Amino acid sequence: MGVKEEIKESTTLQEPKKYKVYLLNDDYTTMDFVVDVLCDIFHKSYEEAVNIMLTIHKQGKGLCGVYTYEIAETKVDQVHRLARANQFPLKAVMEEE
C-alpha cells in the first residue's frame, strides 16, 4: 500500500506552459485582411477583430490569444502562409506568458 501511494505523489500533472499570439503592425498588410485573419484563424468575432486590428494600428501588435506551445506555432505558421499566399508582410510572433 505504501508504494501506491508513492506512485500517486509523483504523478502530479503540470499545466502546459502558455503562448501569447501578436500580430505586428506593418505599412503595407490591408486592415480589411488583418480583420479576416484574425477571424479565421483565430476565431474572433468581427467586433473583437476590428478591436484587435485598431490595437495593432495604434500600438504597434496586438494579442490574438493565448495557446500551448503547439497550437500557438500553428497559429503563427498559419497567419505567415496566408499572409505570403495573398503577397502581405503581415508577421505573427508568439511570447512565452
Ligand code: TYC
The other form holds:
Amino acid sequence: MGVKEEIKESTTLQEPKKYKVYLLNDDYTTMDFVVDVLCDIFHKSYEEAVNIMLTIHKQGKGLCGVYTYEIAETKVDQVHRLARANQFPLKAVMEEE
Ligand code: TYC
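Would you generate the structure of this protein in the form predicted in complex with L-tyrosinamide (TYC), following the form predicted alone above?
Let's see the whole complex now, leading with the same chain.
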C-alpha cells in the first residue's frame, strides 16, 4: 500500500457509535438507592446524582451517561444486578445516540 492510500485510509476512520444510558422511574425503588447507583455505577457527585434522580422521578427517565456499546451494556447489566440483589425493580435502558 502506497503512502497516499495509507493517509487516505487513516483519515476516513469512523468514531465508534455512542449509546445513551437512561434510568427509568418506578414506584418501588427508593430515592436513596437510585442516588447510590448514580454515584457508584455512573460516577456522579452526590449533588448531580440527586438532581438526576429527581428528574427521573418527575419526568419518567433521566440520562446517566454516554458510552461505547460494550461499556453501556455493562452499565445496564450492573444496574440490573445491583437492583435485583436489593430487591428493587429499577430498570436501565440504552439508546443509540
Ligand atoms: N419514584 C421513586 C419513589 O418515589 C424514586 C425513583 C427515582 C425510582 C428514580 C426510580 O429511576 C428511579 N420512591
